[in-house]
Amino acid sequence: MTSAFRPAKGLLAQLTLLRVECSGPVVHLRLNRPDKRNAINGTLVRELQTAFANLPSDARAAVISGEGAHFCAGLDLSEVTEQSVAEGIFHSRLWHAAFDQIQYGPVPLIAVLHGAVVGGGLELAATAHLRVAEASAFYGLPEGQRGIFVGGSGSARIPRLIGVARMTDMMLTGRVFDAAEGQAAGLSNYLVADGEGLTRAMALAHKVATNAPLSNYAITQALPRIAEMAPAEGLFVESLMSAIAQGDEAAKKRVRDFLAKRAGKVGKSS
């Protein structure tokens, strides 16, 4: 962590489980149960809710790590042991409510992922827009094997990521996709060495964090919704994006420095 960071203010500085940093635009989220492997109990996932729904007004980007050696081993099961069926649904609909906030929430989210991203881990991981796997990072889906089923919104999320087949072989085999098998198959955006997945995330952050704020909500908002779309009705969703986003003042200026020749042309990505 660079001295850059400060810790954060106000709610965000309350929250137990998860620790909460500010630089400048960008907002840096700590999953904070290491000895847990960050595995996730009902504090958690409020915490993950509330903190999404109160990021700072200059907000423009986030990071999500976790602490330890590992991103997050999934749901903690000492807490689901003895649910009833209708307690079952209200916790699984809790989840539901905190990863749409954070899928959903102001601005884009990147996940930096090591060792276990397992189950609850893996649909945390789904919820971002931008995933940073570092070469410890594994992946899997136990919960075939434990006689339970995802909950935390896995099978709406992950196979927009990796298709249905492969979330069928990992539930029902318990097959596990090594860091190297997870970029290949579209879990991760980014493969990089143990220890340089924060260095990278925050440099993706901080490019993002300039695009103009619009442009982003536009993307992280009506990208996924358009795809779920027949396509003529998401094209029409489109057309009313595209020119909601050309209307913007800050839009019109960067179209401006561009044909001045004011602004960089597009290039290798870092």
Ligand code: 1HE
Contents of the next structure:
Amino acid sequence: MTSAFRPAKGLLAQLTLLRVECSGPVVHLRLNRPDKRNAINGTLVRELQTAFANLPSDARAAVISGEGAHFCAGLDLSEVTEQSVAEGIFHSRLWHAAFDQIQYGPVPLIAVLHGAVVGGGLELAATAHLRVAEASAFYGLPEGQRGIFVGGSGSARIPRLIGVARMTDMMLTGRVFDAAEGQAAGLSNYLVADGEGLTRAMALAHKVATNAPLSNYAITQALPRIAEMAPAEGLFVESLMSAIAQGDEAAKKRVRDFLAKRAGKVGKSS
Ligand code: 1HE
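Cool, the form predicted alone is there; where's the form predicted in complex with this ligand?
What follows is the entire complex, opening with the chain shown before.
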């Protein structure tokens, strides 16, 4: 299943606040600023954008995690105190560009959440296609208490996971969800014991990496877009995407394998 990690090469090896390693077809990116609880400053947000724009061509899935006791403490607050309104808009748009690069990048991404997953850290987690939470994870949106607002795409992505009502509660009252509450609300797909998140995420990523790349692309790119469309347009796009995926040789082979009883049945390993 999971092979050993080896350091990434080229541009990915030069990043300073992100540590990038590869394990077969899975790229592991680790936020590497534990002394600041992986708070996201300008360098880190640019490195995230660079990393996801330059994943190795043979990557088929990715995992993101945080070094130290917390996944991510959100925006580096020390960088915003002197910002003008215009700078604030450009700053937020930089996050949007980076986070779009992540969500609409070439491979499915699984986030490993532990400790603080707050503010921009929760916005980052919401860009992932799957989330594995450890028991220590807690979720907060302290923007309301800091006198600011989400600026890293949280208002678009987080309600799609937990609904506007829960997000409003978190922002107005400072309500924090623990790992079990987050799982029940839809913030995580999997809840595991402390220390087991990376292993579970890597196992899931290796599994996801065995899917046909075009299928994974349709799931991560077409599905969220279709969900935003009016049903008539969405169904039209679904037909196109479905026919494109089905026409791919990888799909034909997999279907032939099933019919010839060479592929696993649903719920049983192949
Ligand atoms: C930081 C940040 C940060 C820690 N920006 N420096 N995010 C927040 O409002 C969360 C603020 N952070 C916390 O509530 C706590 O730090 C934690 C619960 C995450 C962790 O607590 P703890 O006790 O483990 O660490 P600590 O002692 O609070 O922090 C260690 C250091 O990290 C300390 O710096 P030091 O120089 O005194 O050692 C902290 O100042 C620093 N640190 N979090 C800057 N966020 C695109 S818009 C997004 C808007 C938002 O994300 S708003 C939410 C911001």
